[in-house]
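One chain is shown next in structure tokens, namely the form predicted on its own.
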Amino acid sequence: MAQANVFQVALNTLNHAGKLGNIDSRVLEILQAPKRIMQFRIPLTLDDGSFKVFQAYRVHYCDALGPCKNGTRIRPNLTLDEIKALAIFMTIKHCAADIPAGGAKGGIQADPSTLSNNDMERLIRAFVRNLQPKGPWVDVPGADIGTGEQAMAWMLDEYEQITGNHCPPAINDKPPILGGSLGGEAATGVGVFKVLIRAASDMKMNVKESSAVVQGFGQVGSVLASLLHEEGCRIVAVSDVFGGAYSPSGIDIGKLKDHVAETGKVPGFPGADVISNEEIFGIESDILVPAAVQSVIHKGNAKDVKATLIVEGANGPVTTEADEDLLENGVTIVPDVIANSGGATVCHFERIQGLSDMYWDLETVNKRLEQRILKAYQDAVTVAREFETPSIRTGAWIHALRKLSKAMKLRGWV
């Protein structure tokens, strides 16, 4: 089945909210499309000595609340809509969860698996010097699907040396020796495991009697299975990008890990059956956490769902008519926007010890995530509810909208 488009399922969500919750017109109008889109291409000699050039974008959102703040994603397929729909989920990330920021995106197309690290070294220092980067008062990048530490510290070094000032505060997800924030890397699986907690909670449901599914086995996914296992739950199938392993007296996620650090893939592991990625939705289990890529969970699979909560780990994995289905089937989703924020708001904490050169401890980061994000996923339910919707989506949006639109106002956009 061809993939929905990621914009597309973020505009609709975007209209429904909008019309739901009785927001202006001109907000609407206004958020149908990026405030800005930045697109260049970057020629390379490789290591190998081929040559390529590849195609880089960075979209601002929307910078009503304050300045542009996140991601930078480098994958084969990469298209500028994705970056858009990201740049869009972003924006509403912000606003759920109170953090003073616009939304934004950037990206690459390439395959960092056939790049060298020198290559990749001077493929991202080539992105930020055509980003002419302006500082943390304007734009902050960070790190998403095929970057990380490294490529920060790249990116940081580059900007310091085109603007001739240490500005740790400039690049987000940076190593913390280098003025990153402790708990950065694990943020975003800690966010989602601590939202599941509270919503199977307020479900009535026993995490550590029940079993769970998790698409996606990287930086998020690992992390929130693995504390997941450890609260006793039972994890009866994992999978990632080359396949998955299935096994319904529970996997041992430790041992898992060492599998995959060991031979690079989740199938393959011993006393499990390999699977494939499409039938992972369709295993029975209490829990599902797609953690991957977005619209995995679509039309055609949706009825396949086994699970009665759904926690989203990746960006947008629920397609608009899936949503529904599900939703009508009594299923609760607790949306990317609130559920995978642990990252966004670690990067502003980040940004914060940055430019106050005061920096946390692990406790504290953490402490205050827990805080900021189950507040963020009470204020969706709490506006849900007002609006008699089982949609938690819905709430975390018209809520957002509705700070978007207070400040657009009192900017005088609209």
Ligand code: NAD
The other form holds:
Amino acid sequence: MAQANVFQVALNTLNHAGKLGNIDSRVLEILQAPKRIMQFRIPLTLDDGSFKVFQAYRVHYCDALGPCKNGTRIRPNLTLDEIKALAIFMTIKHCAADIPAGGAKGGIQADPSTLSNNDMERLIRAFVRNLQPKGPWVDVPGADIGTGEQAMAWMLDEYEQITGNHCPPAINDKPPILGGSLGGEAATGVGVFKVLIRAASDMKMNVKESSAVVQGFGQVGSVLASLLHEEGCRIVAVSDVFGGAYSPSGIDIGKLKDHVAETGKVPGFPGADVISNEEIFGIESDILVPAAVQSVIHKGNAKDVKATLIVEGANGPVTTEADEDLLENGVTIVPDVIANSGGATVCHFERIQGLSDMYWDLETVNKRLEQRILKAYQDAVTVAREFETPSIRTGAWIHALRKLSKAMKLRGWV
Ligand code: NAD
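Moving on from the form predicted on its own, please list the structure of the form predicted in complex with this ligand.
Then the entire complex follows, led off by the chain already shown.
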């Protein structure tokens, strides 16, 4: 089945929530497209002697509530629509989590596995040189798929070389030694876990006696799976880009981590059956956490889903049609803009720490993260109830759109 266009999915959610929430049509019109799109090409002679021109993007979706922030994705088939979708998700995520920031996303169309360390560094530095405008009060890039602490350290260094000032709040997701926040790397997975436990409790589901399926075993999926396993939940299937491991009696996540560290992939985990990424959605379980890529649960496979609770670790993993079908079947979905907002929240903490030059201990970071994400969840649930919809997603978007609407009116934009 053809993948749904994730930007169209985002606009469908925006327009549905806007209509139901009676949001000013002028506000919705502004939000139909990004405020600013930067597109540039980066020429590079690679270490192997070949020459390539890389397509790059940075999208500032909306800055009504503050500077644009977050995410730089590097992957081979990256599209502008994907970046636009992720940028509007960031806009809504910041509003829903009470973060005074706008939403941005950027990326480079490249396959990191084919680049040397040196190629990668030159690509990242060129990306920062091409960004305009940038800085802690305009646009603060962070990491996403294909970028991590090292890439963000290069970004910070390039930014500081250009400006001649030390400025840790200009870049997010840095290593702590350069001003990054403690708990930053695990934040999204920790947030998904906290919200999952609260949503399960609201459904009177005891996680210790439940089973779960986790798609994606990267930064988000592996942290979430470890915490769920430690909580006593039986994790019956896990997958990555290569396929999945299935064991009805439960997978030991610590051992799976060792296996992945050794072999580089999830399938082949001793004692578990090998399954495909499509099969994983039909597996019997109480909880399903898609934590890989967008649009993986669609009209064609939504009917196979057995779980009664879906917590979206990935951005946009459920298409509009699948969302409707799942809600009709009584499935509770904690949407991406709430469930995976832990990373954005700790990025906000990182910027605060950088601006103030006061750095927090891990306990403080995690305590504040938990407070914020549970409040964001509760706000979304409360607004969903107000509008008598089973969709927490719609509740979260209406809650966010009301704030954006207020800010835009006060600014005189509408
Ligand atoms: P990652 O690159 O660390 O891990 C991604 C995982 O998904 C890997 O296990 C990979 O093998 C797997 N995967 C990739 N393509 C797949 C496919 N087609 N089918 C099945 N599995 C596939 O990425 P991450 O940081 O864990 O991010 C995962 C998702 O969470 C993304 O959608 C990302 O946008 C979202 N997210 C991440 C963060 C964060 O802080 N890392 C924050 C918010 C949202």
